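One chain follows as structure tokens, the form predicted alone.
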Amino acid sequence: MRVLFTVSECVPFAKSGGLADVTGSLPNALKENGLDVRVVMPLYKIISDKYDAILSFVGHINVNVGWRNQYCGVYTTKLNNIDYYFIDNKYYFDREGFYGHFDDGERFAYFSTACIEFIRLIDFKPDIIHCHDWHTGMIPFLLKYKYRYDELYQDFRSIFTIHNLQYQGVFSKECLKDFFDLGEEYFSSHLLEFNGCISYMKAGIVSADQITTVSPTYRNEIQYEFFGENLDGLLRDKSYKLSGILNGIDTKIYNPSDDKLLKYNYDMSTIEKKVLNKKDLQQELGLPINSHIPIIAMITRLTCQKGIELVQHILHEVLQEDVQFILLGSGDSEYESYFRYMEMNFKNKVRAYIGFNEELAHKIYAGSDIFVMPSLFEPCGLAQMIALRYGTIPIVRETGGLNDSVCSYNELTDEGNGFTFHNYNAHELLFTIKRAFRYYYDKDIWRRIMSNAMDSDFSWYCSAKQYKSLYEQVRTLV
């Protein structure tokens, strides 16, 4: 079966957040189960800076975006043995950044078109379409809509992964006619207007073959109007054909076993080794070298969405204990700004690391105790899987991806990898940690979490094998 990922971002080549990981890592996963997957996205300027060299020209083509007759160059190479082609247009993507720039609705809907269009230079003809959040959902619609009388297209299924449905690709009623030469007609409530706009994310839910999330839980969440962003009755009523499928993480990159940016590797057999990994970062970060003390980790964005206003109102209670904590991230400035503050106040206990660094992330992983994602929502969540992967405890809200992943730790079975707790309240956060707390001076117990936590297998072989299975019953569609 042939699959074709069409994505905004994939590691090693473009990343701004948990799309690129799972783009990256999946195609690999699903090769091993006998598919060919191939994967096509942007040819930004960060890409040809520091690819050029392995990139193959392999043709142009014209793509009409409404009035516009614009150049599409194609350039592919191979890497792990997944074909990747990047669709070139200097005006579209020679710039700094990927996303937020004034005309990303043109932008995005020129690489949907391009993406349709450029299947006509390449031996290689899809059964599967995978697009992947707001800026591949007008894909299957233009499948759908404006392709489906091209003899070229007619066998095409398509899937449509909502990634975060936060971000919707919200853009003026002009751009239909503007950018996709499409009429009044699709601009109606059940296929394409969105409060008065049109909406690209809409445009997938309404008109792909399958829908996936990545997570179960989040699958569900999303049907409710807390956490539907105004799509929650759009997404009932699509029920029949939405699932969720968990994502996993590269256990080859994320292996404390193996991990090339750790001093001292580890696994649980040798897990006291785990502790010279912590003095390690306590000296790179300038902290007092202890390893009998706990050390609480973030590595996340700074935005609301991440229950960073739940750690603001807890933070210097946890201060008061004998602690440690250490924040990676960028984000909202207010948020930043706190982070800092903190940094200088208590300048023994917290450290705080502005922007991200991927070596330190690492060491991060490795050398905490205690991993906290208070999140709001969360569609899936991978730093919690990775935590999980190096036996850093995670304490998680029971939300999404993270209530898929994360077992609270049942003290009368032995059983559970973490800790959770349900309500997004503060007080629940704080009583979870100084739970966790209770647990970690237990070193017996303490290591029996760590035990089940390292147990835990996120890898994507189980989350390619549902793929597969989705797959086979689309292509099977008439």
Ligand code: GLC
Contents of the next structure:
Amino acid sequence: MRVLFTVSECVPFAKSGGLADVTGSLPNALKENGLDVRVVMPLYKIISDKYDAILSFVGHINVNVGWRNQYCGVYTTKLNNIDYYFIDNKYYFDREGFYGHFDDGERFAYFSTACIEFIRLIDFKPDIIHCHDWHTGMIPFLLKYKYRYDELYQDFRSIFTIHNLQYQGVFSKECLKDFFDLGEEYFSSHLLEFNGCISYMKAGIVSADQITTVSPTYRNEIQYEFFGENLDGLLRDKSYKLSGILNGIDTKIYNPSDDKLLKYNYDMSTIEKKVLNKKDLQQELGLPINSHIPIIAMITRLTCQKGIELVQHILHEVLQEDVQFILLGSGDSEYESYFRYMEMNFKNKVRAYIGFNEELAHKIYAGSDIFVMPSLFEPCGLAQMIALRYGTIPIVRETGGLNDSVCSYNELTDEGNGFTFHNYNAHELLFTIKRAFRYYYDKDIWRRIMSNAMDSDFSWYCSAKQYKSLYEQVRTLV
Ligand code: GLC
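Can I get the form predicted in complex with alpha-D-glucopyranose as well, since the one above is the form predicted alone?
To see the whole picture, the full complex is given below, headed by that same chain.
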């Protein structure tokens, strides 16, 4: 079976968040299951700058964006056995950053149409087009309504995966004609209309043959008003074609026993070497070197979704204890300033690295004791899975994929790979951190929790099989 991933970001070429990790690692897992998976994405400036030497030109076509007629070059490369295609148009993509431009609606309208049209140019006719998030939400819609009489596309089936319902790609009503040359008849509440505008996310939901989201819990949550971002009614309506498949992580990249970015590799049988990584981390960040002090870490985008405000409420109190706190991330300036301020005031206890640094991230996963993710909502979350793999114990709120991957420690049965709390409440987080501290000082129990954590399996093995059977099911739809 042939599957084409249409994505706005993908590791190693372009990454702004977890979406890129997933679109970067899932194709390989599917390939191992015998599927022919290829990926198409925009040729952003950073990709042409960095990968120019390995890209080869396939050809070019012209693509209509409403009344505009735009150039569309196609480049390709093979990496780790996967074929990648890149859509080249300097006007739309030769810029810094991937999103947040004034004309994102037009850029991704172009990309969506280009993803359909460029198939004429290549010798690969997919059975399934697998689209990810709002940037590619118009593809299933265009296939269903604009290209349905084009013979080439008759047998294509589509899957739309929601990685984060909060970002929806909502643009003014006029875009329908201006970018897609579609008439008013598509501006109806059961198709594209959303609060008087059009929504690319909604387009994907209404028209894809199947919708998936990235964890079973999030699949259920988004059908409620609180998580539904004003699309909960529609999602309830479409629940017959909505499933939740938990993401995996790339267990080769995130492997404490073979991680080149660490000074000391370890697994459960050599777990004492984790402490060496801890000292290394303390030294690198200029914190007091002491293996007994618990290190709490966060690696995160600094946005409201991530529950940063809960941390703000209680961090002072946590810092009363003998503890060190490390943050790595960037995002809203209010949160960035807050963590800088805390570092300034607690020089011996807090480090805030504002930005991103892959090497430091690995060192933090390996060198910390506790990993905090108190998200308000979390479609899947990958950081908690990585932390678990490195024997760093997660404290998470029971939402989305956090709920599906972390199971709270139970002292009666000795089961559990982390600590969880239920309500979006700062003191519940504080009590859970204090509960974790209690066990941290009981070395036997902590070792058992670490062992449970490192035994948890978050490879793509099971999830890739679920995608495969979904593809098979969708392929037979008439
Ligand atoms: C988004 C979600 C995150 C998920 C990732 C990959 O970034 O916020 O929870 O893990 O997509 O699916």
